[in-house]
Amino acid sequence: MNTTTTAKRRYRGTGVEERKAERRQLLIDAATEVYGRNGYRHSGVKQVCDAAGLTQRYFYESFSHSDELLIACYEQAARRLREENANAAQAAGISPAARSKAMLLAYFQSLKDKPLIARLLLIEIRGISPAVDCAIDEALKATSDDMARMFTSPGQKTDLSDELLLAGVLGGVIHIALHWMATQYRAPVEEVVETAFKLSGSLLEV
């Protein structure tokens, strides 16, 4: 076969992939405005791909129905919440306090930063279906895992693995975010930061 024949189906091949991963994550950054705007339950099809700018064939070309667009949507919005926290942890140095405070206000911040991003990953995700549930819960798993992981000095013996302690911070934390949200981020986020480390307190002290 002709090098040069080749060459170009490879590239065509090539091209042909990116474009269709340029357009799920268009879909997916639309979709992510949208639920977070107007609520999972009031958006369809239709409406993310008019945000996308694309037809609703291309829809069909990443996803199999809606559900699957939205936990693409809270997966890569969870997973850059983490990596922001993580980082800010890590920057504070090597104290668990400090790293706690970091990581909240890390996060904290991003919430009232991004009131979509906050609305699509606490509110509108949840009682959608068992698929969905089951993203939610990996996400919060690893939650926990970079809190054990932050919270620990180098070197220090401290055992972080109760899970039931992890899962009671997270969720505490979580539910003080939510509190905030529905009064319109009222409070300033350094009074909801250290509320917040006031539960995150108890496993620096396990």
Second form
Number of protein chains: 2
Amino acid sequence: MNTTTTAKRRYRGTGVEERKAERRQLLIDAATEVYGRNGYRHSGVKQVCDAAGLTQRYFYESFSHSDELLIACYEQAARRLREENANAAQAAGISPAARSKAMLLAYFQSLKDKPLIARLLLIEIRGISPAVDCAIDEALKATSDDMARMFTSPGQKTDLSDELLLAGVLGGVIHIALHWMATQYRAPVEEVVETAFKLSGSLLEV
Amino acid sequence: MNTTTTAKRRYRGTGVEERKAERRQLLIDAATEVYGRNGYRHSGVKQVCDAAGLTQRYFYESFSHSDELLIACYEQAARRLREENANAAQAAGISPAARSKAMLLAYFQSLKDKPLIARLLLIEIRGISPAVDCAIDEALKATSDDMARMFTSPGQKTDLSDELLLAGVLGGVIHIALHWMATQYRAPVEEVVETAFKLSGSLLEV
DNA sequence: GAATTCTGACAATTTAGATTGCCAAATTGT
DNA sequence: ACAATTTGGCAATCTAAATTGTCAGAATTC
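For comparison with the form predicted alone, provide the form predicted in complex with a further copy of the same chain.
Complete assembly follows, chain above in first position.
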């Protein structure tokens, strides 16, 4: 005897949709961990579900392919990182140099603090499927835009519209991070930031 | 009636070892093509063998895993590209600026001329297996060393030993290439070279 | 407390592909 | 011509994993 159409029974204090969303989030968090540790293509649905404390049935409740979950993980991680960076930059005032340094520091520090997320974001990720690649491209584009904003003085006319150069600088920053990771984060973070800043000099000298 | 021990019967005018090596090379070339077109993880042993005009039996004659073939492809492509670049740089005289520009031009031109090899070298390649990643790292390191040599005047003392910065510049160049590829090589090669050169400015201003 | 819906575990099915094994036809040496 | 060896094709096997299906028991509503 439904009130209207949808039976809205409550379990553990929450509604159907809510619980479903919780499980989805649980899967995303667990998968982020697992993928970061083993790499996406060496992790299976079962492994992720075990880590999430859920059974495989629930995987297919929220995602139709493994890819979908990977994309969700990637997007969540990329969004959070971008937010952190943006906040750090905001707090650093209006000088382009100060802002960009603050942003770089926030970026590298995050990667060091969360190495699993770093791996998820930077390696073992390209070429899984067109949809995944697409998500990556979007995230990079967004980051690239952020960068352009940081490196431009608020009233400045200079159009940092040289997409190619922006892509290059961003790629450089990423590879500095990769190299840093590959050497067990040996170099102090300040040095890494300084190097990345030097590299991005080509953007400031417009 | 062997001369000594090994039966050296000849088929099609060549000895056993030689034919085996031929088949191996045939597989490498075919695989380079196939992997560049479909991506490694969307290509199977069968597909490669068909493209090579050989049967699967011969795959296992030369390689024990698919990975091995991928590594062979990657190393061949990377080596050739590096050789081309080095030659171009040699021919450009001794000025670091001229040499590095020549090198960049050779690099980008090759990528444009052989888009399949470009895909093999730059995308869909990381994270296949530790062995593959290792091969990639070695190739990048070698390229990085080449770069350091190009950017140093013959009698110069400046140690371009800042590995981190070198890795960054190389990464930047790679991402410029990726962006160029993603936009169907729209920008003229000279412009791309110019952008990459600008990015690597941080190496020259030591 | 009875009916209903949700949950967790697990078995069954499908799929995709690698790897191995076998054999008939072709090629070569003698 | 005949024995030995190579070749190419293909079927059989093996493996790993995704995906679907079933079901008994727990939680919830009324």
